[in-house]
Structures are given as structure tokens and as C-alpha cells.
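Read the single chain below, which is given as C-alpha cells and is the form predicted on its own.
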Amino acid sequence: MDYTNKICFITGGGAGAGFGQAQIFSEAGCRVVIADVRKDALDDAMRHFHERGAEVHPILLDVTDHEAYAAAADETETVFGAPPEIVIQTAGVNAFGPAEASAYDDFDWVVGVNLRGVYNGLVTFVPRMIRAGKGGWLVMVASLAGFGPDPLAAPYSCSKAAIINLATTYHEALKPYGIKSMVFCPGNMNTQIHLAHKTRPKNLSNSGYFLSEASVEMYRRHNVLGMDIREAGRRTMKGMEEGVVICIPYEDREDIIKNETRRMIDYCTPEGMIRLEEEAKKGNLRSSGTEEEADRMNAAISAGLGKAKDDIDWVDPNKKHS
């Protein structure tokens, strides 16, 4: 594919694998827009960028408000004469807890940024791609975590089979367009997810999950172990031009998936649920990641990552912090 000239617009570039694609797709040739409700981040990347030359430009966007996404368009469009041709929606966050813990304010701001901000700009961007009539690229960014249930990331994994359901839908309906959708898959990355609480809206506040330093620290130290960024803006861009529409970035994709499709047809049935059952006290459930990953989240859970506030009463003692 030629990137030269192409208009990308990177929805939370200014850090973690928002600033790893803005990178990859900027020294491929792309003019990019970062933007991100972080205005500290956003002027750590263009220090990056205005050291290299690069032509980038900076948005500070709360992906949640759509009057903001469509500003930000019009404001792309000013600056580099068009829209873009490349849209990648990445801004995410996440927070930890028991299911059954969850508040209104959990489901509302997780499922707000991570979805809410996907269908935003969807709806902001795909008019003005249409009419520009040049196809294009639409590129959002799930988890694995989006194939199965996660009881201790409720909101999280539910907004992230929404965004795989939503990438599919658009790559059916947008093919007499000329564009092409893809939804990326990763699952540990080495970004500040574990800093997302701190872009939490005071008004969205009310949470029933336990949170201390301690417990972000050691999440900190599980994410490190993560694909790098710049790797991720690299799997990407390989996705697209691989032409795929779901992008698992890593070698054993395949059977990631055929594990998952055999758990919902496991829960289809009585004798499904009978073999589930028996994997469950085998320990034979499925865990990503290294072992090295994997013994890092224990750690962050043993911190009280995951755990519910100890105020809450109807929940199962062992999943609050004490």
C-alpha cells in the first residue's frame, strides 16, 4: 500500500499503542491527526513528531462527545484540505472488578470511551469518507478479550465484542464504498492503560471495584511485558495490508478463535456444559499470554486489582479486598 500523503486520524495517539500507530503511519508517509483527551500526552508526542519533521497534528478530543468528534473532523479537514482516508480508533480504557460489583458509573465509562467513542466516529467520519469518494480505511481496536467472557472485566470485555461485531458489520456494508474495515485484536500491550482512572469524569466516579496504587503498580508491571507499541502500529498496518477483517496479531490465531467458538457451542448444549464444567476443575481454562504475564496478574490481583470495594455487601467475601 502507498501511505504517501494519505490523511490518518488516530483516536488516543498521544500514548500507548495510539502513539505506536501514529508513529508506524507516520513514517510510512501519512499526514496524521492525533487526538486525545489527554492534553499532556498529546505535547509529549509532538515533541516526538517535531523532532523527526513529521507532519502531525494534534486534537484534544473526548471521544465520548460526538459534537467534539465532528468538530475535530471539520478541524482535520481545515488543516490537511480533506478527510481521512485512514481512521483508527484506539482510545480505550479499562477498570477491574468482580461482574456482579459493577456500578452504573463502571458500565457507563468504560462502555462510553471504548464503544461509544468507536461508534462516534464512525458516524462522524463515514458521510465525509463517502462523499469524498477516495475508499479508504476504518480501523478499530478491540482485545481479545472481546471473544469470551471476563468476570473480573465486565464492561471492558463486553464493549470489546461490540467493537468486533461493529468492524465486521461496517466491512459488509461499506464494500460498494471502497472501504474497508478491520478490527484489531491484541491482548497484553505494553501502554498506561493502567493509568486510565485518571481520565475518569468526576461525574462518572462511582465505582464498586477496589483501586490502590499498590494494585495499579503491579498492573503496571503485568502491561510492561506487553507487545511494545511501535510493534503494534507495525501489526496494524500488516493487517490492513493483509486485507483482513479480524487482525489477532500473533501466530496462533487461529486456535485463540476455535477456542472461543468451541466454548459457545460448549454453552449451547447440556452435554457442552457438562464438558466445560469438567475443563473448569481440570484447570484447563484458557489463559493468554506468557506464564511469566500470567504470574504478573496474579500478583496484581493478589494487590486487590479485580476485587470489590469491601463496602460492598452482597458480594461473595473472597472477591472483596481485605
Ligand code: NAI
Given for the second form:
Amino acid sequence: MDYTNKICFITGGGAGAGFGQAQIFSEAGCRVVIADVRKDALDDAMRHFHERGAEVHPILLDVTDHEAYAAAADETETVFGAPPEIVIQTAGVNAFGPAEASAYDDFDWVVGVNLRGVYNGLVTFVPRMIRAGKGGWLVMVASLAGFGPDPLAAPYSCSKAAIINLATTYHEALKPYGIKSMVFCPGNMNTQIHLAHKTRPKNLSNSGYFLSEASVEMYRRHNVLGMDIREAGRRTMKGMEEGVVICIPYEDREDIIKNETRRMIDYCTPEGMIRLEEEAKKGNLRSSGTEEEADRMNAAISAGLGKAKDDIDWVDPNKKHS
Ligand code: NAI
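Okay, that is the form predicted on its own; can I get the form predicted together with the ligand now?
So here's everything in the complex, that chain up top.
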């Protein structure tokens, strides 16, 4: 693909995977907008791009705010003269806790950023891209967590499942316009997502989940084992060039998805349910990631990641999911 002068709009572009994607697409010749809710992240990223003389424009944006999103799209057209040909929606947050402890605010925040943020981007950009008539790309970032249940991250895994569906739906819907869709589904990346709680708005702070420095630190130790952010950028670009709709950035992608979807198939039959029960006894529910990553995640869970807040009296910590 020729990326020269293509306009590429990246949410969450100030840090983590979005920053990695911004580097890779900028180095390939794109003119890039990085949109992020964190001013400090945008400033740090812009220092990187200024040093390299890259054509990158920062926009402070909360993706949950659709008026602000429309203003960001207007600003992109003012700065670069046209709507983007490539929209990469990477902004996302996570919070861990038992599904049964989830509060309204846990869903409203996590689903708000991860799903509402993404459909805000689609509603904002799709008409502009169709009118521009140049085709293009809609890339959304989900997660392997979107393919199955996650008893310790219900708002997160349901929002990512919805994004996988949105990408396949928009892929079918926008084919006649030459606009392609792809969803990028990594497992673990070396990013700052363990600090996502710092961007949680005050009006959505009533969580049912326990958060401590120790659990954040253990989650960080899990994250550092994950994929490098520039590699995430390269894998995003490779997925687009392969023309896949679901991009699993690992060599054994077919086996990963077979494992993840086999559970869904098992949920449909009585025999499958028996198989699942047997596997649950062996503790096989979390199937993705290396053994070391699984060990670190288990250590994080032991350190309190995924516990309910102390004042929640209906969650029985002895009734652990398998
Ligand atoms: P990160 O926390 O390092 O970067 C996310 C960026 O999004 C941050 O710069 C943050 O300020 C921004 N952001 C958060 N809320 C926002 C909002 N309301 N509006 C605009 N920007 C906002 O996290 P990471 O890991 O780079 O996350 C990127 C995407 O990758 C997310 O969608 C995440 O769910 C997904 N992902 C991450 C994995 C990981 O292990 N780190 C694994 C699988 C998927």
C-alpha cells in the first residue's frame, strides 16, 4: 500500500499501542492526527514527532463526547485539507473486578470509552469518508478478550466483543464504498493500560471493584511481558495489507481463534457443556497468552486485582471462577 500523504486519525494516539501505530504510519508517509484525552501523553508523543520533523497533529479529545469528536474531525480537515483515509480507533480502558460486583459506573466508564467511543468515531467519520469518495480504512482495536467470557472484566470483554461485531458489520456495509474495516485483537501489550484508572472521570468513579497500588503493580508486571507498541503498529499495518477483517497479531492465530470459538460452540450443546465443566475443573478458562503471562496474571489476581470492593457484601471470594 502507498501511504504517502494519506491522512490517518488515531485515537489513543498519545500513548501505548496508539502511539506505536502513530509512529509506524507516520514513518510510512502518512500525515497523522493523534487524538487523546491526556494532554501530557499528547505532549510527550509530540516531542517524539517534532524531533523527527514528522507531520503529526495532536488533538485533545474525549472519544465519549460526540460533539467534541465532530469538532476533532473538522479540525483534521482544516489542518490537512480533507477527511482521513485511515481511522484507527485505539483508545480504550480496562477495570478488573468480579462481574457480580460491577457498578453502573464501571459499565458506563469502560463501555463508554471502548464502545461508545468507537461508534462515535464511526458515526463521525463514515459520512465524511463516503462523501470524500476515496475509500479508506476503518481500524478498531478490540482484544482477544472479546472472543469469550471474562468473569473479572465483564464491561471490558463485552465492549470488545461488540467492537469485533462492529468491524465485521462495517466491513460488509461499506464494501460498496471501497471502505474496508479491520479489528485488531491483541492479547497482551507492553503499555500503560494498568494506569487506565487515572483517566476515569470523577462522575463515574463509583466502582464495585477493589483497586490498590499492589494490584496495579502486579498488572504492570504482566503488561511488560506483552507486545512492544511499535510491533503493535507494524502488526496493524500488516493486517490491513493482508486484507483480513479480524487481525490476530500472532503466528498461531488460527489455533487461538479455534480455541476461543470452540468454547462458544460448546455452549450450544449439552455435550459441549459437559466438556466445558471438565475443562473448568482443570482451570483452562483463560486460554490466551504465554505461560509466563498467565503466571503473572495469576500473581496479579492473588495481589488483589479483580477483587470486589471491601464494602460489597454479596460477593463471596470463595466462589472463585474456574
Ligand atoms: P494505554 O493506556 O497505554 O493507551 C490508551 C490511550 O487511550 C491512552 O493514551 C489514554 O489516555 C487514551 N484514552 C483513554 N481514554 C480515552 C478517552 N476517553 N478518549 C480519548 N483517549 C482516551 O493502553 P493500550 O494498552 O495502549 O490500549 C490501547 C488499546 O488496546 C485499548 O483499546 C485496549 O483495550 C487494547 N488492548 C490492550 C491490551 C494490553 O495488554 N495493553 C491487550 C488487548 C487490547
